[in-house]
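Below sits a lone chain in structure tokens, taken as the form predicted alone.
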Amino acid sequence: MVTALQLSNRRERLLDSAGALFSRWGFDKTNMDDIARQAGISKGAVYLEFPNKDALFKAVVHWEFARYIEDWLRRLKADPENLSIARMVQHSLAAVDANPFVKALMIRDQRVFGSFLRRDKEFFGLAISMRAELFTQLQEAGIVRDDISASTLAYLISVTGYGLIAGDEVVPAEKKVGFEEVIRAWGLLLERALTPAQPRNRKAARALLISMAEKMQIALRNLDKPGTEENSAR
């Protein structure tokens, strides 16, 4: 009998494959044979758990998110400064770049998502809304000025971010930036526009911040599994 541990060992190494086969050769060139594998494990198998390959795509976009976060905590936590906007952002854009798929993602790479993005609009709109609730929270807590809207600034901040990162894709050489001196300049425009006059406890918002980012990550990490409550309903 194949064990719940197992199935959930399996799961990971199959998304980590995925993901990494789906980074190298793209969407449209890469198949389930080629997942299966890459992950040790048969082609049924795969089919067990998840029965086509949009299906997975999606699901490694899940994981590879909750990675992002996972690597954005990281950085956030090491940091011994209280929260600032500059801060959060430089380690948002720095754990982007860190991750090739989530870059990808976020340059909309047709290399690697191919036919997929012409099918699916919703992994852009996906990062709008994680920020858009984030924006809300931190508004709340007095830390982020409250006179634009949560929805605009996640906007703003995700179509902003993304030319910052596909920027280098079509910048000559000659014209290009440093990165870390690119995420510096634009974390310290971000601090000056959207910190109130008054901002409030910046150790209760980091920690607000912490939490948040943590219930995203579990979230993005049992979102696809069979028996979550958005399965069920499908």
The other form holds:
2 protein chains.
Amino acid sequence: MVTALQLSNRRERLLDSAGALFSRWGFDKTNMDDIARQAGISKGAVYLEFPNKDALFKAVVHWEFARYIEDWLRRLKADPENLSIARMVQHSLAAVDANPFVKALMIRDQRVFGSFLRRDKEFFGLAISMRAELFTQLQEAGIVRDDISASTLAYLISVTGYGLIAGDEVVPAEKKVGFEEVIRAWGLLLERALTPAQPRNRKAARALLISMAEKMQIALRNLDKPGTEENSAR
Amino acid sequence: MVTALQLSNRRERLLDSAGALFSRWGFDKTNMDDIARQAGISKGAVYLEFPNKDALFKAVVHWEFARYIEDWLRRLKADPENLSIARMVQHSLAAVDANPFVKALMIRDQRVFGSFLRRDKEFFGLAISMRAELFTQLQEAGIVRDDISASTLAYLISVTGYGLIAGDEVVPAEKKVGFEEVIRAWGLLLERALTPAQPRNRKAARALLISMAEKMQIALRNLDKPGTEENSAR
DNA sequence: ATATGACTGATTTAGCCCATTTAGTCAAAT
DNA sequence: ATTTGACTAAATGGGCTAAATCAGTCATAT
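Given the form predicted alone above, I would also like to look at the protein as it appears in the form predicted together with another copy of the chain.
Now the complete complex, all chains and molecules, led by this one.
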């Protein structure tokens, strides 16, 4: 199975080089030849792995998004504090900020997405759904206040998170606040904002949050399984 | 002084017609002739009031912004509840949502601002400054928590507010939450997030908030005083 | 079996010309 | 003293063509 291993290695090299080029030059200005050369293979070989440019791009979206989730999970697990929903959001923002492609995805960067955006615009909806699911569980566990519906909370955390990430684009340089400070302060605010009047299960929170994040990671991995899907060649 | 009155009336009619046309068709696709005709005067007369299209547009920005502040103040004053910073933000969001031009200004709508955007990009900075000033006072009065700096709070409220307003643009229709509900829930969250551990001056809050809003209104009015400024003709 | 890169057809870009629009002016009208 | 609208110079945009780019294929090489 050395061949199969090399194949998937090729796939990963492609996803990496494509991810880097797409987020640097954007969809329209990145061509298949450059992606192939950066991955150390020929253009023809790209088409052994992906049927077309769109499929490659979509695979990169899933790939980078999975890397973001992985980073997020790593930060959650490394956190010595009693995990709360606020800390979870903090880690999530830090992970988005650390991944240029996901950042571009989140703020729907016109430069990066170019002509692709017209065709695929469901990412934000997915994020909101996932968060609504999460909030429902957190409310049931008594970790998050339940006088606001899970779907409304998911919406608010999503669009305000969008604002925090997109702030870069709209705030003049001299008014900017360092991202470290943004995350710190946002955590303090959310801690108070989201905690129920009588919190339960403070101890259980950590395990629940991590297990939910892991579930999301697994769900995402399955989206990009090579082979049977339409995002593989032929 | 009948003449002077009619002059300023002409100016207001111009600002109104320009505001409506700019927010409907955008800066580039709105021409001076249409603005003049909609205001019931000739194109030449526009140039008796404003030196050029840019100056007119800037004056519209100030004018609409002042109207938004006025609307906000009206909502504050009409509010029977004990005013809090959260209610203030709620009223502010509602007032933005009710003013298409300010909404476009806030989310830096490319369609509306077109080629003008390249030249003037300081609006967001102004909003943050004003809020920082406000938060400083609210902290001193014990109405807002002071373990986060006023400038950081101003930044967070500004960029998350941006997210709440821009949510319209980035969230797919089926995931949207009604703006009423957004405002209601956001108020509940902010109430808890921003209130100090030991609140003081609950009663004084109303007067302070209203007087600060009035100060802002006066400062803004002075920005657009016709006559000595460069936004008047000749 | 796998991988390559020259090749092709379709799309995009760049340059050009010309008709139309429009910001801003000013002599004439009220 | 005001206001107008015909006028001008500049900018915009549509239509066209030539050149260049690039996604995707496939005969050939390893």
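Rigid core (definition): largest C-alpha set, two forms, superposition within 1.5 Å. These figures come from a predicted structure and were not determined experimentally. Residue numbers count along the first chain shown, from 1.
Superposed on the core, the two forms barely differ at F179: its CA moves less than 2 Å between these two forms.
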